[in-house]
2 protein chains.
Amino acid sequence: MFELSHLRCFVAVAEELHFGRAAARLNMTQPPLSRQIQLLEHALESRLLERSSRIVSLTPAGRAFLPEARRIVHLSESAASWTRRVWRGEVGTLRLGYTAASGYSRVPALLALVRRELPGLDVVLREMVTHAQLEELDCGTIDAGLLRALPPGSRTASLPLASEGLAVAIAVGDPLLQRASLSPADLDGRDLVGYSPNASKYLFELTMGFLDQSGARPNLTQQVGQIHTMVALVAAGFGLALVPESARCLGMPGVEFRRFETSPCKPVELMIVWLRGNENPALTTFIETYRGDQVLA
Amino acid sequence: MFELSHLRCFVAVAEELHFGRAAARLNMTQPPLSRQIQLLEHALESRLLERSSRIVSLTPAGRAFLPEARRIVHLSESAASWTRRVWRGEVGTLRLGYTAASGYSRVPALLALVRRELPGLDVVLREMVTHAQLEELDCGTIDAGLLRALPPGSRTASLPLASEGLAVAIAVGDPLLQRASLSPADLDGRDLVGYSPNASKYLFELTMGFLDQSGARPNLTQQVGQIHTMVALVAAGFGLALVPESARCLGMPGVEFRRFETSPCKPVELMIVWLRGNENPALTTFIETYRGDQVLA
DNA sequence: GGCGGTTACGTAAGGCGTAAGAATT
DNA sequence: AATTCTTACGCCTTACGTAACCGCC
């Protein structure tokens, strides 16, 4: 069977209609070029070129084969360059898991970054709770997750995505909103919507730690897993809530947010997490681009 | 740069996901297959396969390259078989010149033959007068012509296409049509539409020869170049005409045809003519198919 | 006689197969 | 220990370049 090099030889001769010039274009001498054409003709059981001593012309079979040969050569070159770009991570697919909370805070900025710096990347977004993201990271269904709790073990790597303070979500009309400044003690005796220790382990532990440390004594009521649910409960009059500041972005009517004047609380972290073993080049370029952008910002 | 053999190796390994089985499929041993894949990866500056000692899997770059590799291999195979068929003359283009006269007598049968026996052949038909056909044969613009006069010289070859007698075209109402049998002497003194010695040299000479030989003495009037013009003139009352029998096929109203009872006239020949040097395989298969069909008929 | 394609031949590169190696289960 | 991919090495095919050849303007 013939090879791509034969096709390149044939295309050159067919275009030049002159073995000498074609050979020069191919950076070789005429004799081996003649031989390559003969081998190609033998492989195709067809005469492609008519050589009448002074003039070279295409036979009907050669005319039929030429556009095919061109297409094959061109296709192989474009396939090669495309594959190189996939390997370098310039084009490809990045499957990203994200929590509902990150959806309204950081995801839009990340997508904008990808669109600006890595326009060849397709980002497939899937909203998932943290533990689902960890599972899918593990089995390779997503390339990276946006989550709060860094899982144990060294199989994962991570990069900080956001760090924010805790705010108090307060229903409009609540006299607390009239206060000039807020302190943890202001929560004493008030209803406080709490986090589920299962579905929202990170925020559960962080808020509980904050309450312990600050000595506030609110009256814990519901246990919910997602921040937008929590803010909705505040709007519905179920009490106050401790939420990351970015909850403002939800724009929930009937709820306002206040920070503590002197806040000893740990910041709420959000990070990009991925498996170290993940060989998707799109992930690597994404991470590097994000890291580079962070340095600049 | 990589070659088609590398692509075949890669496709086999990517489909089997096992070097040993892929090598067996390719009728080779594993080690050179490994090496070919490495060379391909080197040429593409990309890792296409992940070999984790017990399991072989595609990288994103490999997944991107696989369909391209398949396409290229498939294209090269189909291009090869297509070219072989063009070379054998099973597919291709046959440019055929024909005279108006052959258009209503033999061309339909020829086209039917091609459609039946050589369905891959495109026949490009062009109606042309004889001398134009000879010119275009010479410069290669048509592959074969259907004409009456065999040109001199050995650069052409030919095959008989039709051989028919002369008939007399007679306008309806002419008392000649009442006669039981017709002899050349019946033309004596009658108007006869004649052929142009330039535009229709062959029929001019043939009919003149016939008149000389038979001793008929008609009154020659017009000189026309084409048979349908001639028959139209007969219908319009310009006299009688000597035409090939196939002129009946014209179905011109107001004209009927009669043969001579005892006709010493030479048959009117129609032949397929082509240049011996013509290398269009479509012409060769066409001629051979026609010749074979003639033997059968 | 010169231009242009082909054939002949020596050298070098590359592919294949066998054998040995390395890594994982 | 067995399976599977990789490396090492010898052999052979094949491509290249130089030189000689043939055919035609």
Given for the second form:
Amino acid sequence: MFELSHLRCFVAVAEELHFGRAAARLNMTQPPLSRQIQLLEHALESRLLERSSRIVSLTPAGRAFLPEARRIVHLSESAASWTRRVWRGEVGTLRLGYTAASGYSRVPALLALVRRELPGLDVVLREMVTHAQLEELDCGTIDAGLLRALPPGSRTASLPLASEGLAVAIAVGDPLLQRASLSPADLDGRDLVGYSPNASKYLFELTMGFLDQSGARPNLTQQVGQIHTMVALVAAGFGLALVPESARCLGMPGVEFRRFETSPCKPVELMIVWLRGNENPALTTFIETYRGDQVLA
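Please supply the coordinates for the form predicted on its own, as a counterpart to the form predicted together with another copy of the chain shown previously.
Only a single chain is listed, so you will not see partners or other molecules.
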């Protein structure tokens, strides 16, 4: 059976119709090139080239074989190139989990980075709350997630993505909108749409911590897991809500936002998180590309 090296040699000679030029093109001398052609002809049991001291030409068998030889060489080069790109993480699939709020504020910037720097990468997005992302990271059904917090002793690695302040979502017509910013004391005794301690543990503990420290005691009317649901309940008259500043991007009719005074001023954190030992080359390349990007840092 002929080998790929035989085909490369034959294609070069067939295209150059000159052994000297073909040898130079392949960075080899003429004797081993001639030997490669002889081995190919022997394997095919056909003469492919007519040779004379001055002229090299293709036989009918050579003309018939040339397109197939080119196709096989091209396929082998394409396969090798594709394999190298997959190994380097330049092509492939990245499965990314994200929270609803980060879908408005950070996911578009990440996708723009991938499109610009890694155009061969296919990103599959899955919206879910933090605890669901941690479960799916552990199962390997997503490669990375945009999370608020990590559990103690986590097997994950992470990089900071963003930090932001809190805002108070307020229904249009509420007198609190006359204020430029609000403190925890302004929420004392007010109806408040809060976070579920299970579905949104991070934001539940963060917001309740600020209220407890100040001694404010709002009236919790509902506790939900998604920020867009909280803002919708505010619009429906269920009370105020403490949300990340990025919730302003939701554009919910009937709701306005005011800055919520905290120390530190940007307590809400968002991270890119992945499981240690994930062998997807696309993940490694994505993380390295994000590390080197100054716009998102």
